[in-house]
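A lone chain, given as structure tokens: the form predicted on its own.
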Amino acid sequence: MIIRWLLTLFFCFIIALNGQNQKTNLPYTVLISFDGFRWDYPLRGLTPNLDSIKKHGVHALSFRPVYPSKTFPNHYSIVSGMYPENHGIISNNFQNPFDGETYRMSNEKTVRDAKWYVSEAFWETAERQGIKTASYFWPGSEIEEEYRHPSYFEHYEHARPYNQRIDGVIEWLKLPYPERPHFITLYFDAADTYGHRYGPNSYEVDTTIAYLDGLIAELRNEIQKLEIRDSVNVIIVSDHGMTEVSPDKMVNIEKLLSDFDCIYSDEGPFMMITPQKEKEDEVYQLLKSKAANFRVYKRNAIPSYFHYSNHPFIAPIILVADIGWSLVTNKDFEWMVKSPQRGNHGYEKDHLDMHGIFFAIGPNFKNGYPTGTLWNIDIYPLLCRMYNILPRQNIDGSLERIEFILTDE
């Protein structure tokens, strides 16, 4: 009996020691988002640092977003492994039809309110399993509930200097081991901002591409000064791409429906419409008869490849614009004529202009490995595999579609 008891203690000690070793051997990962950085921007000869990662790490042909190809839905899909219909952030701005409350990405109160986020982000999964995380900006990272945000995070400040963001990440990586985060997110908006303003084929966007590439060099140079440099992975992604738009390609949906009382959600590449209940079929049929440069679907009949029907906040009628066309209301029409955008996103996820980038380098990734298109919902299970932690079981992402980019060690 004593021998059996001693053997049990011995095996428990070995298991605990092995678990401790796994914790101390965890990698570090900096997940960087270049908002609106289209898949083909690195082909313009302006990105020597991304070219270096391509040569020595993993590079995907493109990075497929989810629908709608907008900023908040896609950033949250990347860290949750779920489609918007399942994680709850169905657009940048949307309404809860049951109580009339509106989620707006520019509203500090709503972006920090946990009730809008019905899935679990990777930092929640990691923290729950004993891994410290941090976020220098990322949609969903500011959730007010203590147990749902990273150990360290910054409230979003659009004008925060980019070098200050990089310095903040490096300072986290310099913390004493027990306090040091193993997973960090970092966000830059410039490609999206200038893509909207000037269009994806502009001189201003080319200048931005080169500038952002220089930030990669700055970050990696600082990482090389750290004692843990050989344990740090860097993953660079974008949430979506960008396409040329023009004031000459607008459809005023509110004008088409002037005889109906409707609620309009979102504008541009897609629009959601909530008519009076008894008028739904009539509005739908009218839109079908007028559909030119856009398509119209009832929520319960939208093709399954959109993955955009299950959430109760999705409106009864969904309009999908053809690439480059914009769906507007009367107010939007006036604004877009006075201050036209030259680029936009939010179109179908499978149109190549909406695809982003994926680059990765570090101890967990293969060397000089090009691959085809990767899906952004697969990043969550990939991260769980890298950290040897249990993912949530209800995700849409698939480890099988992406794990081949990891080393076999």
Contents of the next structure:
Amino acid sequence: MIIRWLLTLFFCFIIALNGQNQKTNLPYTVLISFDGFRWDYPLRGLTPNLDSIKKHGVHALSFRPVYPSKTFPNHYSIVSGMYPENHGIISNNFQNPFDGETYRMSNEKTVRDAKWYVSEAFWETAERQGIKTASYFWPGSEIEEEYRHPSYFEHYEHARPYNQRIDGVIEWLKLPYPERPHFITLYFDAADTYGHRYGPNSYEVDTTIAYLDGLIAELRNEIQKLEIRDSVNVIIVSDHGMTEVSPDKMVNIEKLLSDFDCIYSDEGPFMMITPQKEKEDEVYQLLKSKAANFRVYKRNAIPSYFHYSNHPFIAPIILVADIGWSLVTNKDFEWMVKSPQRGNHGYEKDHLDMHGIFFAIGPNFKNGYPTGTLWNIDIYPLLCRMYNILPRQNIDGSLERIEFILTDE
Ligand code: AMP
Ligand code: ZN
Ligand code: ZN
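Mind sharing the form predicted together with adenosine monophosphate (AMP)? What's above is the form predicted on its own.
The complete assembly is shown below, putting the previous chain first.
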């Protein structure tokens, strides 16, 4: 009897020890987003630090965004493993047609309001399974409900100095073990901001590429000073690429539809139109007959590879501009002529100019391992695998498509 009791105690001890080991063996991961950093920017000879990751970690030829290739839908796809039609953030700005309320990425109230986000971000999945997380900016990380945001997060502040953001991440990694987050996001807008202003092939964008690359060195040097340095993964992604646009390539859709009363949402590479119900078909036929430099789809007939019809807030008619073309309303037209943009994104996800970057280095990633294109919806299941936690059911992403970049242990 005593022997049985002692044996049970011994096995409990071994199991507890294993559990403890598993917990302390969890990796740390910093997921960095360089907004609008096109897949081929690292080929310009300006990025020694990305080159070094390429040599000692994983590097994908490109990183495929979801449609529309805009900031909010894509960042939320990366952390949720879902297409926008399933996670709810169908664009940067959009309207609930049932009550007229509008979601805007620049509106604090809407970005913090849980009702727009119908999926689950990695930090929710992780926190529910006992893993602390943090976010130094990421779309969707500021939801007000306690259980929907990371343990630590910052409210978005566009002008927050980049060094301060890096310091913030390092401070989190220096916290005592029980308070220290294992997963941290970090965001930088510069490649997108200057890509819009000066175009992807400008001197200003080249300077930005080199500057952002320098930030990687800063962060990695600081990580090297930490005791946990060998357990830290760094993943660098971008939400989409950038292509050249010009005021000569504009189609004024509102002018084409001047005989109709329509609601227009979004502009540029893609536009959604809500005509009066009884005029839907007439508007569609007219657009179809005039469609030069863009394509027009009824929401329920948009090709399935767009994954852009399921959500009730997607408008009945969707226009997809050819690469480099802009679809505008009268107001946008004037604005674009006065202060033209030189670069934009939001075009089809399979156009290479819309593809971003993926680099990863650390204990979980293979060494010196190049891959073809990876899909951004696969990051969520990848992270769940890295932390050995259960992903949410029925996600769009697939672990099978990406798992091979991880080390075998
Ligand atoms: P886009 O119009 O798709 O080029 O969006 C890029 C812009 O998104 C950036 O310049 C930021 O101002 C904005 N942005 C990025 N992340 C956030 C965030 N977490 N909260 C609010 N705005 C953001
Ligand atoms: Zn973006
Ligand atoms: Zn942008």
